[in-house]
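So this first bit is one chain, no partners, the form predicted on its own, shown in structure tokens.
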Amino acid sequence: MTPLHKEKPMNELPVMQEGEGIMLFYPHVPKKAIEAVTEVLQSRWIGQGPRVAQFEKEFEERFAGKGKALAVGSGTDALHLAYILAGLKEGDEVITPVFTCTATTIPFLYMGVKFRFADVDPKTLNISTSHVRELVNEKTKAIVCVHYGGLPCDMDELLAIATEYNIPVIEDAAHAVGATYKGKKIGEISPFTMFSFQAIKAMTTGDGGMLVLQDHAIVPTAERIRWFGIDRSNKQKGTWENDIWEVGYKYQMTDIGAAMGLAALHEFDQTLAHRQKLFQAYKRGLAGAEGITLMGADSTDRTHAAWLCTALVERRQEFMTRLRDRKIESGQVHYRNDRYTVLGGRRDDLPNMDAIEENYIVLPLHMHMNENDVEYVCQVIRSGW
């Protein structure tokens, strides 16, 4: 890597107030958040109710197709329920990245299901999809993919390969509500698409999560895993045979949680296009910047959801000690998963992985900040480290 420019002497840089910073994350609850919980908390319905049924109606109206939309208590109820519904179990083999949060990993334990991991692509680190044309073969039973940050995968490649196999493409979209590929939403393109609403995401019910399914066919098995195994509506009905022949979980969303889902929905436009503009703002202060690379920042064929900002740098700890020293907070959010001794351990077929393990970083980028935060962050980062 090249050498970086000499600092700028401290007296040159703006200074914070005392007492201010800029946090990496902050959580964002519409006004009219607060108002819609009040009303579910005096209402006779706080668990599920017609307001999961109101969202789930309402999302998949802006992001699914003609898929159905099923709301969960959490991404990862979402991403099992997924496994689950997709056929996957004991003994089967599936293709996974390595560079994700756990959640996409960790449902394969409850599965038995065994996983290899395919590597990052280094400009953006999603999936490889030449490492998945490497790993797929016949005992492959499915293929996950992880929108990192916002910005969509290959999904054309993907697909293909998935056709070639005949298995699907399950997308972990936990940070790509709002992003789209050639022209195409990010939830009706495969057959599962998992979206995550946790404390800090672009949006938020506390926790929670949407799956979203394209085969109407499979929904009421979906409902019915969903909650116990029960079949809720002809109970509800007074019609059920009081039968549970498959196993069940506790997965449903509670109307206090779609209450601030669908506020957030509301206002998702807004929400969406700020922190897109906060990228941008990055893009353009961070241009040129010696010792530093922004991700995703050249893609013209799909749209950025921008839930994060990372860039790769050089001498990381040097970048967040500069960096802490201006109360500007950072970090690595994500780790790759084979670190970890659940998940098997160290990998040695990961080379890209292993280039950038040292140097990815991510800056702060959320609805608490405007382009002015983000100048002085830039700022920052152009006078050194």
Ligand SMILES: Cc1ncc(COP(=O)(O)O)c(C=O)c1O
Contents of the next structure:
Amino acid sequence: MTPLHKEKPMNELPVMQEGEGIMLFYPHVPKKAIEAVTEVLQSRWIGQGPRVAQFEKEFEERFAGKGKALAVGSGTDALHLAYILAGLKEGDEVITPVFTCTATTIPFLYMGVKFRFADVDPKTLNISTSHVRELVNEKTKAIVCVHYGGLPCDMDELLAIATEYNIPVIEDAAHAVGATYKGKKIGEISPFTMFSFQAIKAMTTGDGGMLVLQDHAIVPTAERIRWFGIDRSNKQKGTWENDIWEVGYKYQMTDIGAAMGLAALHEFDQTLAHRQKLFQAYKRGLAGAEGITLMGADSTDRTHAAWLCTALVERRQEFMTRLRDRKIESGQVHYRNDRYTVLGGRRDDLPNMDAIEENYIVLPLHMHMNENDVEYVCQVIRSGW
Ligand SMILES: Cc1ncc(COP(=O)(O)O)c(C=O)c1O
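Could you give the coordinates for the form predicted together with the named molecule, as opposed to the form predicted on its own above?
Below: every chain and molecule of the assembly, starting with the one above.
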């Protein structure tokens, strides 16, 4: 007999409604963004225009060192562009983390690039540099790393491997606006760094992204590929001869997004400080708590951008249920990428990922929370599950 209702999978908890308790995520749109977007909407130019240029300029002054920033329609666009600009071609091989958003891996499918998944470091949830060492060989054309949750990867080791093999590191810093590694900003370290401004990121343009390039020589190519392969500046000068000689995409940001981005950038110091304060409150509140280990709480040589507060917990399902009962949302958020058929399915050389698969968890951390909220979450956790 067919059951009337499908059995719910074990990890499915009722969806929490806004106002019911502490949500896992909440978008942060500064008030000034609303005014700035209104102004754009009342102007003649709402597509890619002067505000995009301004946002790029101010973003690069703040985060890119000597690099050049290119605003795009999403973080995924930025990754795809970075992979193209790194010279990756069909059949090339790259090393990329298994534990990340699918956005890190999916563009390789667009390009026919072969990817080898590197295991996770269970102490940070970032890429395991020792596994990268094992995987790298003469065929490897690039190493991709993700600063998971906003905690920078072991860049010295990754750059050392990359230098040895004369290949680039591509940093997926989707989570890491404002993070630093050994005194350097994420954005000024590798030849390619991308950021995401998707709805729930620390800085949002609704959807959007930024690609930072350290090599200025490839900027004109990047600008063309961002816009169909057309040299837009020549076109605007009226000297465009209408030739396109490379495949381009429609990856530009609009002035509407850039107006939001500029407003977010102007108050980013406060945003980052608030998020980092909440992370520190978790650190204090969970110190010594049994059955839970906060990720990234002990690093002294890098600063956490505190986009996600991640931990390893025992009996995750019971943990989530207990929190949910006390009106606190938690979740896995990201899944090992080899769970997806389209990405080639389950691998058997990722023991660390296997070991933490049932234990990692993301706790709420956003601008609609204060330290008392964090203390409440920690109290619930400390009372056991
Ligand atoms: C690690 C990581 N990389 C890339 C992306 C893609 O960014 P976007 O959603 O802006 O395309 C995301 C998701 O937002 C992400 O979490």
